[in-house]
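A single chain, nothing else alongside it, follows as C-alpha cells in the form predicted alone.
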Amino acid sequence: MKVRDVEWSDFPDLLDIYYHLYDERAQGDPIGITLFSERPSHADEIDWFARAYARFERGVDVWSVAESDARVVGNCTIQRLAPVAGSEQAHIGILGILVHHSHRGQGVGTALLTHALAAARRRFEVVRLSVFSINTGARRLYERFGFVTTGHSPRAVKRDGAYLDEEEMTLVFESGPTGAANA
C-alpha cells in the first residue's frame, strides 16, 4: 500500500468508495459517516471534486489517498474551518476519513492519518473530528493519535429512525504549525 497526496485522476475511486457507501447503508450495516438522503449524482460529484482539489491545490486543505495495486482504497482530508484569510478559525482543520469496505482494519487508516496529520501540523494548530459513539475501533485510533474526546453530541445522526450520537475528538498541536508537535 502506497500514502500520496491526492491527484486529479483520483476521482474515478474516489467516487466509487463513497457511492458503495449508499449500498452499505442500504444493507443496514453501520457505516461510519452521515449521508445524504440519495446518492448524489454524478454531475454533482464532479463539482464537489474540482471545489475540493482546488483547495487542496492552493494548499487550504490536507488531502491523503490510500493506494493499492493501482487503485485508491481510502482517503484522509483535513479541511481548514475557515478558509478566508485572517479568519480567527484559519489555525482549526476538520479531519474526515473514509475506507473502501474491502480494505477496512488493515491499517488504511492508520497509514492516511499518519500522512495526513504530518502535513496538517505544517498549516493547523488545532485538528477536529466527529465519530458515532458506537465506532469504538475509529475512537481508539484516533485517541492513539493523540485525540481527546472533547464533546458529545446526543442523536446526532437520525438514520433509518434510529439515532446515534456522536464524539468530538479534537487533537491540538501544542508547538503551533511551524515546528514539532507533541502530539
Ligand SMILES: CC(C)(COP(=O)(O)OP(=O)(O)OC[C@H]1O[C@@H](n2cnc3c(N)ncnc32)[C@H](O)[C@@H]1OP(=O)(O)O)[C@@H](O)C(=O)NCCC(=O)NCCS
The other form holds:
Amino acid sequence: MKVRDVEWSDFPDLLDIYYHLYDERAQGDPIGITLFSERPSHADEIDWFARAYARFERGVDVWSVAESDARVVGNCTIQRLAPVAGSEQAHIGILGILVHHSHRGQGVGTALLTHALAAARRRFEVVRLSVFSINTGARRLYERFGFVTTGHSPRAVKRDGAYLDEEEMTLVFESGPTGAANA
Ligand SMILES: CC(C)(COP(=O)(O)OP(=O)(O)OC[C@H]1O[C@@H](n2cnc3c(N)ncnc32)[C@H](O)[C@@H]1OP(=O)(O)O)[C@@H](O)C(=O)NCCC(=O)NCCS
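Moving on from the form predicted alone, kindly provide the form predicted in complex with the named molecule as a structure.
Below is the entire complex, every chain and molecule, led by the chain shown above.
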C-alpha cells in the first residue's frame, strides 16, 4: 500500500468507495459519514470531482489517496475553509477521510492522515473535522494525531428518524505553516 497525492484518473475508484457507503447504510452498517437520502448521480459526482480536483491542482486543498494493488482504497481531503483571498479563515483546513470497507482497520487511515497532515502543516495553521460521537474508533485515531475535542453538536444528523450527535475536533499546528504562504 502506498499513499500519494490524488490523480485525475482516480475518479472511478473514488466513486466506488463513496457509492459503497450507500450499500453499507442499506445493510444497517454504522458508517461514519453523512450521506444524502438518495445516492447522487454520476453527473453530480463528476461535477463534484471536477471542482474538487481543480481546487487541489491550484494548491488550495490537500488531497491524499491510498493505493493498493493498483486501486485507490482510501481518501483524505483537507479543504481550505475560506479559499477567498484576504479571508480571515484562510488558515483553517477541514478534514474528511474515508477508507474502503474492505480495507478498514489495516493502517490505511493512519497512513493517509500521516501524509495529508504533513502536507497540511505546510499550508494551514489549524485543521478541523466533525465526527459522529458514536464513532469512538475514529475519534481515538484523531486523538493519536493530536486532535482535541473542541465542540459538541447534539442531533447534528437525522438518519432514518434517529439522531446522531457530532463532535468537532481540532488540531493546531503550534509553529504555524512551514512552507507555502497562505492563500
Ligand atoms: C475511520 C477510518 C477512516 C479509519 O481508517 P482505518 O484504515 O480503518 O484506520 P487504521 O486501520 O489506520 O486505524 C484503525 C483505527 O481506526 C478505528 N476505526 C474506526 N472505524 C473503523 C472501522 N469501521 N473499521 C476498523 N477500524 C476503524 C479503529 O478503532 C482503530 O483504532 P484503534 O486501533 O484505537 O482501535 C475508516 O475506518 C473509515 O473509513 N470508516 C468509515 C468512514 C468514517 O467513519 N470516516 C470518518 C469520518 S469522521
